[in-house]
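The form predicted alone is given below as one chain in structure tokens.
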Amino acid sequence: MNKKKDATTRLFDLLQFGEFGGVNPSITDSSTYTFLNPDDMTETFLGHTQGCFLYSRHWNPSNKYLADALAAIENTESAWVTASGMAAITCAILQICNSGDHLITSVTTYGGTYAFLKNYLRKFNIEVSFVDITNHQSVEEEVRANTKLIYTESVTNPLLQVSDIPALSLIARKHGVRLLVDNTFSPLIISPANLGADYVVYSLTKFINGKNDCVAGAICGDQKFIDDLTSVNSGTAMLLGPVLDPLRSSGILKNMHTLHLRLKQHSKNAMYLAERLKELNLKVIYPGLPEHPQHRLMKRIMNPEFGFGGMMALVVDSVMTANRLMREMQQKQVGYLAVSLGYFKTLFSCSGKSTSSEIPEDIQRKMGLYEGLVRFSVGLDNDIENTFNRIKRCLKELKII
């Protein structure tokens, strides 16, 4: 690994040619792949050849093309693509954890990934202590002899608390435990494996691709970590099989590369809505702001050129007022009423009714989830004041302000 270089710059120095040479990486679309000699079939099958490509469920040459740029701005020794971001999160904590093990989280988290730790494990005896990631003490009393895994978010949906890595990362030092990042909010912002994490997951869908235009995920970390997952004869990964298309593989991959343009414009946007509708003495909750409980942690240990990210909240009194803000809003043209982000349009849905609906509701109090939250995915507008005035034009009509 190397920390000396920034993620973007491991990026581009990366050359991956096409098959004629092009500039973009050939499209491998084939789903098996040839051997002059039937030993080198059988030695791949055991694992012992590197760079020979047996079957696009195990590797795909487009999909190493992503997984190898995804190592890069990670700061990883490897990567391997999935078919979705819940793909991702399951088939690397299944990886890790077996029956009888148990695993501590953030009680904050994306509402999927809540209903897999909640509901879904338990069918393979996996217990899960949720707790507040931001409270160190707990996660520490929470520590078992059976525990293997520590699991956040680096910037959790939809609260946007900022995880400590490095301080997460000690208390799994200390208690020989492994540290799984979710750096969906926050690609390049944040750089969970130079902080300590062992293991980094990824939606691609979001703002590592930006176009909503596909579903896909990424598992980052270790050489060894990789090979197991992907093992033909017990890798999570091969054998529950979700294999990324090599087609939308070359898409996110080439999106890639304006993944730095696009999150300084993201970030930019999002602190202007966050200062302007502050001022109107609305509850605004963004990392960026001077107030946000967790502001001094992301100034300490974000990569400052990309800002705080495209992610806010705004907080109104219920879900009904929530709702005719967002209604409004659409029909204003601010974006679109949606769920997921990333995307070049601005996208707003209230998260106690959509994305994090999984999360019982009284779970949904404890942990801060006003009902009148409505998350904001800001997109890349090159006119913000404009789409200020447009929000602020619906909080009036509306008579929120």
The other form holds:
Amino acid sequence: MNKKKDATTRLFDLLQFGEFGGVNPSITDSSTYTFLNPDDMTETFLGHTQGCFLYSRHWNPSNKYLADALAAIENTESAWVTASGMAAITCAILQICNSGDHLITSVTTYGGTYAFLKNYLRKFNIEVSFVDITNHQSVEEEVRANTKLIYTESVTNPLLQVSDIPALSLIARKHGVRLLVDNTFSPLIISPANLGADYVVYSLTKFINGKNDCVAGAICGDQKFIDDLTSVNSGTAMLLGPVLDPLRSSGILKNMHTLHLRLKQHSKNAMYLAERLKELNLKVIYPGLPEHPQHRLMKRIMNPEFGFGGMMALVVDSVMTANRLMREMQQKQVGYLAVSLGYFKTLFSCSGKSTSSEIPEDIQRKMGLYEGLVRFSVGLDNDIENTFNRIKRCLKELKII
Ligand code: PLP
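Form predicted in complex with pyridoxal-5'-phosphate, following the form predicted alone:
Let's see the whole complex now, leading with the same chain.
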């Protein structure tokens, strides 16, 4: 653990040599591993042998390289990579909470996470309180004797609320509960573990990989937590088995080394679009705008060189207008009408009818998710002024401005 070095320096300092001296580590092509001594195999099953690989669902060299790189970025002792972001979230939660426990979550989370917390955890008799995560009093009021966990996204999907991780961490510590943060929207920008989160989860599918060519996730935390997750007897990750394919982890590892450059460009472009769209008197949600409710908080907790991130929302009057706008923008080559984020091209979707559709409409309205909210994942466009002009033409043609 090294708080003095920043995330990119910790990653830069991590030299991972290939098996035969290649600059990229060799890709694991084995599901099982040989032992010269049967006793070592026994010890490995008992979790005692360091450095031995047993079976690829447990650990494999490619996944270990990627996990080490993520732990370096997050400044955690260890990490484990998963076959999806949802696998990371569900395994981490099920490792922390047992039947009869309770957790507190932000009501604004990715729709899949919301559905897991609302509909699926019931099977395990785990109670969930949904709160406005920016209201710390309401978070603390929900803490009960059986509360084990506070869960939030550092920048929430899709409303882009910013979680005050240091304040939530103080509440968690005071009551002896754990703080788990999904940092999918703000890798490098926010360092949750440095700010007091116990565990950090990711959908690597998004900015970290940046290519939209695979689905993957990660759980970062202390060594004991990762050992517990991968225990052959009781580890959620080991027993539910959502292992990432080594070919994919080697690709993601290579993409991680350009993450800092990509994020700066995503942020620069998103800031440009947010400011220019705001000048047209449109309702824009972006943490980089001074009127964003958590703008000052974000400035306090962010690593400023990476900007305010690539996610932005534009609110129009209805789903119908949103749909017409998105169709037009795709036709004018602004980007793709598609879910997901962190891609080199701009992606846009109407959150209430797509990635947040798992959240009932009355709750969407209550939490401030307008039906005409179009979420943008702003791409790496070299000429963002040109992109803005295309969007403006769409807005004019549809008489939105
Ligand atoms: N967390 C956030 C914030 C997301 O937006 C998503 C997916 O959109 C996930 C987690 C789930 O990740 P995956 O699709 O990789 O399972």
